[in-house]
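To begin, one chain is listed below as structure tokens, in the form predicted alone.
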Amino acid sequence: MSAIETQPAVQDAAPARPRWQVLLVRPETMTFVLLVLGIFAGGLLSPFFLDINYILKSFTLYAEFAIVALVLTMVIIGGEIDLSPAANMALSACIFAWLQQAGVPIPVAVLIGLASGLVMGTINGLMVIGLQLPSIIVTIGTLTLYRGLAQIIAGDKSIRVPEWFIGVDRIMVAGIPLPVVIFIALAIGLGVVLGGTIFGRQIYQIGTNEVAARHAGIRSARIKFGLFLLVGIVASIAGIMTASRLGSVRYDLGLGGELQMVLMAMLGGTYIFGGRGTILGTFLAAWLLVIVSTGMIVANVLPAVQLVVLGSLLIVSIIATNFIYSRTQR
């Protein structure tokens, strides 16, 4: 019998790894553990932290940054990365204010301001898309060029608005704050549409490779032009937001913002490089950001310290998110 007839015509197929053994190395997994931590670690620090009404006031202070996230991690899915959302949010929340300290109606000055955040996007979308340029290059650009224009237009000074249109982190939904209500729905909508709906596979594919999955019909181009849009409008909402919470505006509106979606996208899960990520990690990753930064001022640490730590939380968050898919794809 020969050496080549004693080999087995077929080699047997891996087993299919249990269930349990999926779910355990899934990056949300380890969002979920550390938030659990954080938790716990945080009521050693403070009782408030078993509190669930502290914890939800708490998260008001970044609910705008943790809305835009969950929009920016479709973007990264769809193998692009956007910049620019924190200085869209200053440039719409100025335009806004200098319109009604003008006398243009409040409703007419939300509008132009939403309407800014969608140029905005707009034009992230026609560089990156259209004159295929890289994505990081073209929102590192268009991030200083918001800020810019948003200091001429509110020069050092604060944008004072209507006492009335002050206070919508004090406005409840069933006690609970509603831009937290609008985070949840908001991830829940999304995370419907990422998860289980063509579109949403649609993304995934042009992350993993675009070539094919232009080669398979997708519409890359709008696709992808759509999700600029997409954190463009979201962006200004969150703007406005911001400044109905402060009840002023200044050019530095949201000023290192995009450490702190970055952050919250990376930290759930999402892949760097694309194609990987789910909206329910980055809902995860904001409430385990609203713990730390918390806890952080609760144990009064310097504000530079605090930078240090949400940055190496940064670079721990995408080395461990490689790791696990290089593991995941053996």
The other form holds:
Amino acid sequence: MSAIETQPAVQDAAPARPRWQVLLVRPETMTFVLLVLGIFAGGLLSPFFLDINYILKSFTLYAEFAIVALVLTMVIIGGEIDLSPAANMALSACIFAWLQQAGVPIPVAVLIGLASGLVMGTINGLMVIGLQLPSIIVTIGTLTLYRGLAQIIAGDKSIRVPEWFIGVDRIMVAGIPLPVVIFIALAIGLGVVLGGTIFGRQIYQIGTNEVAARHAGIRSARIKFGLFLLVGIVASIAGIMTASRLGSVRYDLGLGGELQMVLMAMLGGTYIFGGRGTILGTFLAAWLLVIVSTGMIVANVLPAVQLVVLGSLLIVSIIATNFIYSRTQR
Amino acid sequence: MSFLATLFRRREAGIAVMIVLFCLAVGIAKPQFLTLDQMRIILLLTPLIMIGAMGQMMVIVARHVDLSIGSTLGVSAMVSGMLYRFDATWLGFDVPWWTGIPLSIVVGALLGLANGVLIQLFRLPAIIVTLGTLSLYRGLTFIISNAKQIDRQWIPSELKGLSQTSPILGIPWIIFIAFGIAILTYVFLMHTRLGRQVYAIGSNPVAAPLRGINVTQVTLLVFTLSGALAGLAGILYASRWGFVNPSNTGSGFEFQVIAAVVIGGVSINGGVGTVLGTVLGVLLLGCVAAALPLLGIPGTSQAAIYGAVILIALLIDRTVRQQGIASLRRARA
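In place of the form predicted alone, output the structure of the form predicted in complex with its partner chain.
Now the full complex is given, and it begins with the chain already shown.
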């Protein structure tokens, strides 16, 4: 009798996993290893590749997407998804460029561009949280709508921005291009918020089990709405940064960017069904993606093959994270 | 129950009324909209979307979504285009004009099957997988074509004839093909066991396997069919436009198709949707697309309209669902 009673207690007392094992199953570890491998492979391809300035310069091409991907990671951890930020970037950049061309002073045009990003975030938030519609399909709709509106505003022409506004990527802060600085600063800020504050932990709880989170007194609707607003405003900042980098704005600015953003989050080990993931993972994944993309450019790989590689990477990375999580669940 | 509520109940009737009202409104502003010629233009705008929509509808009824069909269309059209272009070099003879039709369908079916395998066997969300394959298949199109367009002279004239010559009433073959596919889809979904199982899976994915439904088999079938229909749309694209371009062909197709399907009353939550509704949704989009140039609205605004249509349809869907729940509660009380 007593033997039967002690049985469960024996099972409970399974030894804790050793620290190295815990570290090994963390998804960021995989990203980090891939990153190191990527740097080695890149170094073999071309000696110029290992030049830190070259990598930083290449990163500016992806910095806008990477900045949005950081916020998108939080949305995905919260159990929702937003596919519209790339279209949001295009529309806010088009609104900004069109206004400044019409004679509105640039600071005002920038502010209106940012405000439009906020409005787009609000529309997503209202449809998803207010009306309880699934976020994937809502943001597919708004993706089409925002890019379509950008096309109406800009037509098929490209709108130039004034000379002095061009070149945010050429401003150096301590030898690092400004977009990269913004990306690193935002990553540190959001990393602290997500990992170290009650607010951040609440996002994980919502993503793990929203009903339970609500019963535990977490204002899930308010938090998720806030996240959609944050994506909206950050996407419009990224859009205007892109305008400054390219020097002109077309409606197809950032076309297909949603793939790269989701890819960065997935490669960093964010779990597509919510509740797991870290900013550090997305941070590393952004660098990994830059290394892979520039590596392919250095190796003279056709842009089309890059499309194939990016698409396959996305699928492989979700299979891998799903696999890792299903193993650690047991 | 008010007349309007009944109309919303029968979603197909609601869409039909919307089509009539829309055409009348445009017709009052621009009388030339209500001519037979204009009808033909509307019909000619729709066959590709209609064929794609039939596949997408099955996928959405099964509670998935397929974002990759535009790229699937591109790959399948390009494979056939390459065959037409290089048949003499590779095979030493000219292939008959119809070879592209089965070839494109098979290519599309294989790509769709690949989606289905990833989604069903690895338990991945369809939206992310097909977002990945959207990019992957588009890249494939560039690779197999070496980023070159297949020009007009390589597409067999008989194939192009499908969109130009007509068996009856001046309506080209391609439209009969589209409606034929719609009828086949109707028969499949309404009168075969497998078809009913698609609805069962979408209504309740947990209960379906408990009732002995082979969910894996049905899901794979649905994605394969969606791919095959995108493949058929691909070869008809070559027929309709007379060229295959690696970047343009099929790009944005998925949004048009999803817009048509959701406005046709197919619920994004799965389990609900009819072929008739989808056909009407496609026709409504066709009317809108045909009316824009007449009303002097530039073609650049089309994408925005598709986006708005998707969102509006989502709102209608939600209203209908809530009314349904409310009436169930009332019936129980």
